[in-house]
Structures are given as structure tokens and as C-alpha cells.
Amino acid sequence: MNLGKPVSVVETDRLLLRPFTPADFPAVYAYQSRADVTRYLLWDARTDDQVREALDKKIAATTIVSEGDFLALAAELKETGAVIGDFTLELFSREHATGELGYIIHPDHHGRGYATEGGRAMLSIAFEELGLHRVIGRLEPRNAASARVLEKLGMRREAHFVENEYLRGEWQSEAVYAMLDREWRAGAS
């Protein structure tokens, strides 16, 4: 694995994936404070102070060195400069060279392929730059739009854990998708 190298800016057709700055607070608050955005996440809609704390962590998350470290990149529209979401890549296991992909796109920008476009860039970082063997994506199975994103990225559904987490007063399930480095290479050729 090639860990410890900071990622600066990744350019896709329509997005700049870049490190977060304090100036991104209004954009991050605009989606992290919404209950419809956090409905299937492990955390509830956030307050002003909680978003500031989360943003501070994102600002610091530019390098992956150890298990639990994550890379957080703001998704900025090249056309307007607006931050519409974020992408994360966490080192899940150093020993097993496994990472986890995460993403949030503001609902005003859903349905335009931004999650797939940015997710593809993050998988490229995971496999081509960091040298990971496996990347997973986890979601609540009722989040059909997120499942479609992972499927468009070429990830396969590997597991469905039924009612394995008690969140927001209900039992929720979890689906796990995954891709191996050789599957990434085969799809990239």
C-alpha cells in the first residue's frame, strides 16, 4: 500500500474533489442539517456546532496513514464553484488493505450522476494511488438511490444484514457492496 501521500485536488468531467476549508461551512451545513439527508446515516441531522466539529475533522482528513484514517474531499461543481456534497475514503483495515467509500450529495443535485462520477474518482484513488485490495460501501437497503450508485460503480452486493442496527427508534438493516482491485482494473480496461 502507498499510504501517507496527501491528496490535493482530483478533477472529473464536472467536479473538483478537493480538501475542505473553513469557508465550506455553509454548504456542509446545508446538507448535514437535513433529516432527509441523514435518514439512513449513522448520525442524525446536525446542529451548527456539530457541523463545525464535523467540518474540522474533514479539513484535517487529507492523508491516510493508519486504520481509521479517512480522506474527505468536498465535491465542488466546476461550472459554478458550489460545494454540493462530499466523498470519503476510510482505511478500514491496513492488514487486509481494505477501505470504505462514502458520499453525500445535497438533494438539490440528486439524479445527475455526481455521486457516481465522484465515486469513480475515489475508487481510482483507493486502487491506483493507495494500492488497496478491496473497497466496500455500506448502506441501509431502503436507500435504493445509493445502492444504484454502488452498482453503477461496478460494486457487487455481498451481504444483507437484517435489522442489525437500532437507529432512530427502529431496527434498520445493512447492505454491503464491494469491489476488488482486480475487478477495478478489469473494468478500467
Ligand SMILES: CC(C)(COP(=O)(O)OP(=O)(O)OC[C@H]1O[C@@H](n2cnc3c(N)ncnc32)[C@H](O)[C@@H]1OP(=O)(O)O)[C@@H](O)C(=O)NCCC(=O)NCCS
Contents of the next structure:
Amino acid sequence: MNLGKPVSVVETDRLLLRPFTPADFPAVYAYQSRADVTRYLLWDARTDDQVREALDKKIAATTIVSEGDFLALAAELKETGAVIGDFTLELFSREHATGELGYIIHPDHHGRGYATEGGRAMLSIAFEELGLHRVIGRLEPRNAASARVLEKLGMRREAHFVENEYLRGEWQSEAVYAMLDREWRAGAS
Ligand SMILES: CC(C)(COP(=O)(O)OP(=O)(O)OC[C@H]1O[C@@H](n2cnc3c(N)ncnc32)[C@H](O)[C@@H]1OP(=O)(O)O)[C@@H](O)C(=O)NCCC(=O)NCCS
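Could the form predicted together with the named molecule be shown next, to go alongside the form predicted on its own?
Below is the entire complex, every chain and molecule, led by the chain shown above.
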């Protein structure tokens, strides 16, 4: 593995993935404060103060060294400069060289392939820059758009835990997707 290297800016066809700054507060608030966005996340729609706290953590999240550290990159539309969402890569296990991918796109921009485009860039960072062996993605199986993103990225559905989490007054399930470094290399060649 090659941990500890700060990730600066990654360019895709339509997106600039770059570290967060305090000026991103309105854009982050615009999607983190919406209940339809957080419906299947582990946290509820955030207040102003909660978004500030979350943004501070994102601003600091530019290097992965220890388990639990994460990279957070703002997804900026190259065409307009607007921040439309974010991507995260967390070091799930250092011993087992495994990361976890996360993403949110503002609903105004859904369905245009942005999560898949940025997700692919995050997998490239995970496997090619950090040298991880395995990347997972976890989601509530009713989150069909997120499942589709992981499938389009070529990740394998490995598990479906039935009602293993009690969230928002109901039992929720969890699907686990994964990709290995050799599968990434095979897909990239
Ligand atoms: C999941 C999310 C990031 C997807 O962002 P996006 O930019 O719209 O994703 P993409 O455009 O790359 O791909 C979405 C795919 O899901 C499909 N889709 C969307 N809603 C769907 C639904 N209700 N049922 C089935 N498929 C659906 C789209 O048609 C598209 O697939 P296609 O290219 O084969 O047509 C976005 O919905 C989101 O931010 N949701 C809220 C936060 C969240 O749940 N994050 C993931 C946590 S695990």
C-alpha cells in the first residue's frame, strides 16, 4: 500500500474532484439538509451547525493513513464550477487493505452519470494510487440508484444482510458490493 499521499485534484470528463474548502458550505448544505438525500444514509438531514461540523471534517480529509481515515473530494462541474456532490473513500481495514466508497449527488443533477463517473475516479485512486486490495460499497437494498451505480462500476454484489440495522424507526437491510484490485486491472485493460 502507498498510504499517506495527499490527494489533490482529479479530473474526469465532466467533473473536477478536489478537496473541500470553507466556501463549499452552501453547496454542501444544499444536499446534506435534504431528507430525500439522506433517506438511506446512516445519518439524518443535517442542520446548519451539523453541516458546518461535517464540512470541517471533509476539509481535513485529504490523506489516508490510519483505519477510519477518509478522503473526501468535492464534485465540481467543470462546465459551471458548481459543487454538485461529493465522493469519499474510507480506509475500512488497514490490515486487509480494504477501502469503502461513498457518494452523494444533489437531486437536481441525478441520472446523468455523475456518480458513476466520479466513482470510477475514486476506484482509480484506491487501486492505482493507494494500492488497496479491495474496495467495498454498502447500501440499503431499496436504494436502487446507488446499487445501479456500483453495478455500472463493475462491482460484485456479495452479500445481502436482512434487517440487520434499526434506523429511523424501522429495520433496514444492507447489501455489500466489492471489487478487487485484479478485477479493476482486468476491467481497465
Ligand atoms: C445514488 C446517487 C449518488 C446516484 O447519483 P447519480 O449521479 O444519479 O448516478 P448515475 O447517474 O451515475 O447512475 C444512476 C443509475 O441509477 C438508475 N436509477 C435511478 N433511480 C432508480 C430507481 N429508483 N430504480 C432503479 N434505477 C434507478 C439510473 O437510471 C442510473 O442507471 P442507468 O445509467 O443504467 O440509467 C444519488 O441518487 C444520490 O445522491 N442519492 C442520495 C445519497 C445516497 O443514497 N448515496 C449512496 C449511499 S449508499
